[in-house]
Amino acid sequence: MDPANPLLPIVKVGFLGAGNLATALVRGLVEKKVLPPTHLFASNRSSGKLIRLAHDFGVTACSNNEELVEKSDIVILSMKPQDLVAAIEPIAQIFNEKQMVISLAAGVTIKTLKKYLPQCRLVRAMPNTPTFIGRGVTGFYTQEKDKGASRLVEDLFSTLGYALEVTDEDLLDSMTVACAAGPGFVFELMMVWQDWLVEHGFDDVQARKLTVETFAGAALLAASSAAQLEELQNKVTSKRGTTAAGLQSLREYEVDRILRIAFEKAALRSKEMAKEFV
């Protein structure tokens, strides 16, 4: 339990949707003893994932969404974005003004949430897939500037890794691109690494291991050092050496521009998704 936040040990949290993100958060809350399983509830459209979540972590499986809302102080909307409105619209009147609703649905803005749940304290949060191993990044934005609420949300999501509150939804959208979509971009680069190693004589298992360890090692080195990324790069780059030759080629082909275009394309799609839910 977190003694610095006396509210956290007594709140009851319900997950409307029992998919991968809900499972990752439940695992973090239970394994790190942030909340006891008796304070966690879940509901789901189909029973398979719900039964597995209840079995694995001891959470209470609710027979319907209405039951979950009535039992929870915090309701986490952890279904797919396209399913959110259909899930909350029929039960909107059951929510009360004391409840906090945290949406994990990409593209669904606070404005849209407020349309259906005007009486609730509303929060948007966007975890990324490394949350599944407790090394995630979660950005969150609160509707009201309430330090107590912000601390509560931060304590919940810090169980999955690093949690950062942002001051507006534009920043949250930027984090969604860089941190939530970002692992997909990194995996694309890793596939290039792996393929090149296979082409040069390594088998698939060796190539994958070498690639993963290279990326993991570089990330951990950056995490363990106060040096700027450019300084760390300079330490492995000698004049007229192999690294310098490769970096010169990357810069000639403007790989940084290609990546920036990918980020902007993802950001544009994020804005398009937001319009779809208005």
Ligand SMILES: NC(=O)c1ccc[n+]([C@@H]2O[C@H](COP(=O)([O-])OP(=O)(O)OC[C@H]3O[C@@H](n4cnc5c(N)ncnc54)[C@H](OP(=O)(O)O)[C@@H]3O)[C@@H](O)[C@H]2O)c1
Contents of the next structure:
Amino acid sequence: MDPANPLLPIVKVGFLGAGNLATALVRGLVEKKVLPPTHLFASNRSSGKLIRLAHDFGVTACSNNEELVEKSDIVILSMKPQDLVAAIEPIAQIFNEKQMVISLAAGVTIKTLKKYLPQCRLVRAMPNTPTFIGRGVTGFYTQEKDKGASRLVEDLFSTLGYALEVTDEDLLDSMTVACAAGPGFVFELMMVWQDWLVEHGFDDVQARKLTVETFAGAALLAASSAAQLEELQNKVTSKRGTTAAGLQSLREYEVDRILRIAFEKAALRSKEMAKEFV
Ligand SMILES: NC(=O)c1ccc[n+]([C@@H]2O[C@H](COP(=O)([O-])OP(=O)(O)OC[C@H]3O[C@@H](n4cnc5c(N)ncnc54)[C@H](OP(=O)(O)O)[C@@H]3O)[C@@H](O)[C@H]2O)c1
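Switching from the form predicted on its own: structure of the form predicted together with the ligand?
Once more the chain from above appears, this time first in line as the rest of the complex follows.
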């Protein structure tokens, strides 16, 4: 339990949708003893995943979404964005003004959520896939500027890695690109490393391992140091050496420009998709 947040152990959290992300969150909360299983509830459209979640973690399986809403102080909307409206519209009037509703649905804005649940305290959260191994990044935006509410959401998502509150939904969109789509971009780079190693004599298994360990090692080195990334880069770059030659080429070909364009295109697509849920 977190002594600095006495509210957390007493709140009841319900997952409306018992899929991948809900399961990762339940696992984090239960295994890190942030909340006892007796305070966790779930409902799901079909029964298989719900039965598994209840069996594996001891959460209460609700027979329908109404029951889940009635039992929870915090309702986490953990269904796909395209299923959100169909899930909440028929039961919108059951939610009360004390309830906090945290939507994980990518691209669904607070304005859209407000249309269906104007009475609730609304939060948007955007986790990324490393969340599944407890090394995720979650950006969240709370509608109300209440420190207690922010702390509560931060404590919930800290069980899955690093959680950061943003003060503007546009910042959440930027995190969606850099942090949620980001692992996909990093894997694209990793595939270049891996292919190059195979072309230079390593087998697939060795090339994968060498690539993964190089990326993980660089990231952990940066995580363990307060130094700027540029300083860390300078440390592996001796004048006229191997790294310097490679970096010079990366800069001549303007790799940063290529990546920035990719980020902007992803941001544009994210905005287009958000319009589908208005
Ligand atoms: N996975 C990620 O990496 C990731 C990252 C960031 C954000 N997100 C967001 O997190 C949300 C969940 O993603 P996910 O990967 O966990 O999806 P998922 O595994 O497909 O889980 C969604 C669950 O919602 C259930 N559901 C759909 N409609 C429902 C309804 N009316 N009532 C009750 N349950 C309902 C589905 O039930 P069925 O079993 O019947 O289909 C399914 O089990 C999405 O909005 C996504 O945008 C995911």
